[in-house]
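The chain below stands alone and is given as structure tokens, in the form predicted alone.
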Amino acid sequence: MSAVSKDNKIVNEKIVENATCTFCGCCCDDITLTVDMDKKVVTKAKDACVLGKSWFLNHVIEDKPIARIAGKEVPLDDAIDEAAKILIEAKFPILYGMSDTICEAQRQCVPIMDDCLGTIDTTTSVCHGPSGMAFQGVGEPSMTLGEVKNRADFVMYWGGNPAEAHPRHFARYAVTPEGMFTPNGKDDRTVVICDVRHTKTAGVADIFLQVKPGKDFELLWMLRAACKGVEIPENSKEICGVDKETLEDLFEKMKNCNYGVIFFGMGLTMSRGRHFNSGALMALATDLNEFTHFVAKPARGHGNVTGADNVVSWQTGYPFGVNFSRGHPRFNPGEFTTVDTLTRGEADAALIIASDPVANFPKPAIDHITSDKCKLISIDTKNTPTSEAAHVSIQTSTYGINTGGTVYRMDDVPISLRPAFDSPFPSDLEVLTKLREKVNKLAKKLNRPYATKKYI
């Protein structure tokens, strides 16, 4: 459609309703796009939060090259040829990232690394991969974002900020929406919030519980204690912060509740006790449905990790920090996982994709994967300090903005992307489509027993 701007021009403008935002794993799929198709840029982004008005207006098409090896630009499939010849020929290359990609993209990344008896890694490592080790160890008592706004009467936040991380997460899912259960929105619900410090979610909070740093075990463990009839101690205070009086109104509550409901954040999974921590939250939800409904969730960052781990997880069991190089899926974090291969120095070859670890590891890892011991290759969508350093860069377009495809949301529920406007790069689907392609012919070229594996 055709609009007329403030100074009387024509702007060929498209409008696209129901676009999916990718920047947070809330993943709104509501928001309204006006798009200068000239300009091939997005004016307005309607009902979008702060952050997804930042990542959808700030989005522009960059002039720089598709392809580059060691820094020079190349054709595409140069690079890719490239990328396929470092991979094949190294002793053990990893594969990280990808949680800023459609699954469809995902779903190829698997068999590259197969072919080369590598190890496949998502950003789950560094984020939520405590809360995957508990899930295998205590299960999840998991639901979907919309069964909390219809029915969940008592909500907790623990260890998370989402009034700054996931902005519309009150709003769209858990606080203040009227649900078929809850037609009074927030004054049909219990709202708690527990953390080591008085953030600005707190302000939404009927209760809040500053806990001790580092003693969220001990606190969990109290009222897993509770449900089985053992009294909270006279000194919980001293053990975990939070006094006996307040812990026994916060348990009748919880067991009082019709549907209850805890989302967890990085807080937990990345303090002291990690993956214990996890695990004793969703063994406290399963513990509550003794008495009432309870399930757990947790709070997911970028757009489409939670698809990450569920494509990984289908193909090969595990949810990240999987290798191959006995021809068959291992699971081991701490051995198989991108931080640690790096800071190790073990990875002689590493395939970067939508992730910027060169930014934000420690120390240690970004030194070795910047050194001439480990090849580098980005898959990105920016320019991005890996891209920069990378000896093959590969610049691709945005999901949900130029092109479409499938992401998970936090909850594990698909969405389908509506992109606004074509971009001149290749998708990331494309790329590694062709990579995989080129990898597996190497690997048959190398008789490697594993490369006529069907993958779904």
Given for the second form:
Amino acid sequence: MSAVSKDNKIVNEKIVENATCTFCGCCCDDITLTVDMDKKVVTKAKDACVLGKSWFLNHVIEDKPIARIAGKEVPLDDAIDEAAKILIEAKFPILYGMSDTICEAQRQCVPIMDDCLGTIDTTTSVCHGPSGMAFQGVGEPSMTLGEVKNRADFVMYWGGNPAEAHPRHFARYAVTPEGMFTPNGKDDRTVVICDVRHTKTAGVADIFLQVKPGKDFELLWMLRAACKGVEIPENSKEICGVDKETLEDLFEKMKNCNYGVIFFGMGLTMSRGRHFNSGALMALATDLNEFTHFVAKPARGHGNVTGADNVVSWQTGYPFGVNFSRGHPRFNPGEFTTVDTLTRGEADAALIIASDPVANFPKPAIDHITSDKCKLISIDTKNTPTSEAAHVSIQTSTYGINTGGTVYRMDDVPISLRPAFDSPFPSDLEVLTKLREKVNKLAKKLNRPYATKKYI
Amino acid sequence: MTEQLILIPGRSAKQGVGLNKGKLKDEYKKVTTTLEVSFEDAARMGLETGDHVKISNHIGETNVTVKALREGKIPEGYAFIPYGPPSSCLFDGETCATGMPASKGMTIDIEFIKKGEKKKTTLPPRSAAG
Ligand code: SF4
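Okay, that was the form predicted alone. Show me the form predicted in complex with the partner chain next.
Below: every chain and molecule of the assembly, starting with the one above.
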């Protein structure tokens, strides 16, 4: 479609309706993109939030090499050959990341590590990994965001700041939308925020609970005890920062709602207690089902981190931190999770996909991954500290903007992407498929026992 | 002068926008080197928005710029910093068998380095402002 710009030039414009923003786990699939096809840029992203707009509008096709080895430009196939050789020769290769790529690309990753007898881990391990462990312990009282929109009249956010991390979560799913059984939007809902800081999210709250840092578990356990008829202690304010009256009022509201939901963030999983905190919250939601319908869900961060959990679970039986060194998958957070394998200096090769541990990991892990004891391979869409430190660096096109595929929203609902324009860079899927074939060939040469295994 | 605070790193919208523009760009660097502290702590330590401080613990150290928040936005004794390379300098690799490093709630030392170049007016506490 062509249009006339301000200076009367014909611009080659394309409109993409119902495009999906993959910046955060909300995966809003109602964005209308206006694309300047000559300049290959998105000029408007209608209905996207501030983060979504910056995701689409800052996307430019950069003028840089597709593949580099030790900083020098090389043909893509050479980079893939080098990466495959490094991975197959390594004693303890690891693969980490995958939360910012499509499921079709993620499914290539498990066979790669299987053939290398390596360890596969997703960014979940430093995000909601503890919640993943808690699911296995206490189960997940789950739902979809559509149910929340149509039914929830009690909405709580615990240890998260969606106003800044998932800006459209309120308007699209949980607080203001008019649902089938909540026709008056926010007026039909009680919104509770529990956090250690008075964040922007706290602004929408009917009730704000400022919990003492590190005391979430205590607060959750008081509410669990209340479900069993135990009184909230007089000194609750001293224990967890919230007074008895407020907690009693909160508990009444929880018990008497028609459909309650708690979304929780990394305030629970990253602080002391980790999986015990998430487990306590999900157990509380389960307990509340004695009185009414109650569910809980982690508010997932990256666009397709939920997809990564699903794909790795479907292929190995476990969501993250999976090791293949014995020829079959073994799951053990703390042993096979990336921060640990790097901090202990075990990994001697690391394939990092769509992720940036050199910017975000603890210092001892960064020191190892950037040292000459660990050969670093990066596949990413942007220049990051990780791609810059990598021995083999491959630049790929961006999912949702340049390539289609499937992503999972934070409530495990799969969504198909509608790309806006082509990129000269290959897709993650293309690169990983080639790498998988190359690794498999080398594994067969070495007579690795599982190299002939079929993956679906 | 060295004081201690408890650091809570986290996400922020500005950090997310900076990340999209590019992690190697100035905007991202500026956002991830801004340490938010309570007005009360800033006043006690004689710090104002824009001042440069060093924060450190047994893992590492990094230099950041102070931003004093209005009363009640963050509890006294605590500080907030958006995720990024500076906050990573202070994370311990110990995950207590979960895979997740303790990324929130670490004790840090905070030490004054120098005054900010462009001195902004410090926010008065909300109650004092009426
Ligand atoms: S809420 Fe998340 S998915 Fe939706 S537009 Fe904003 S950044 Fe994109």
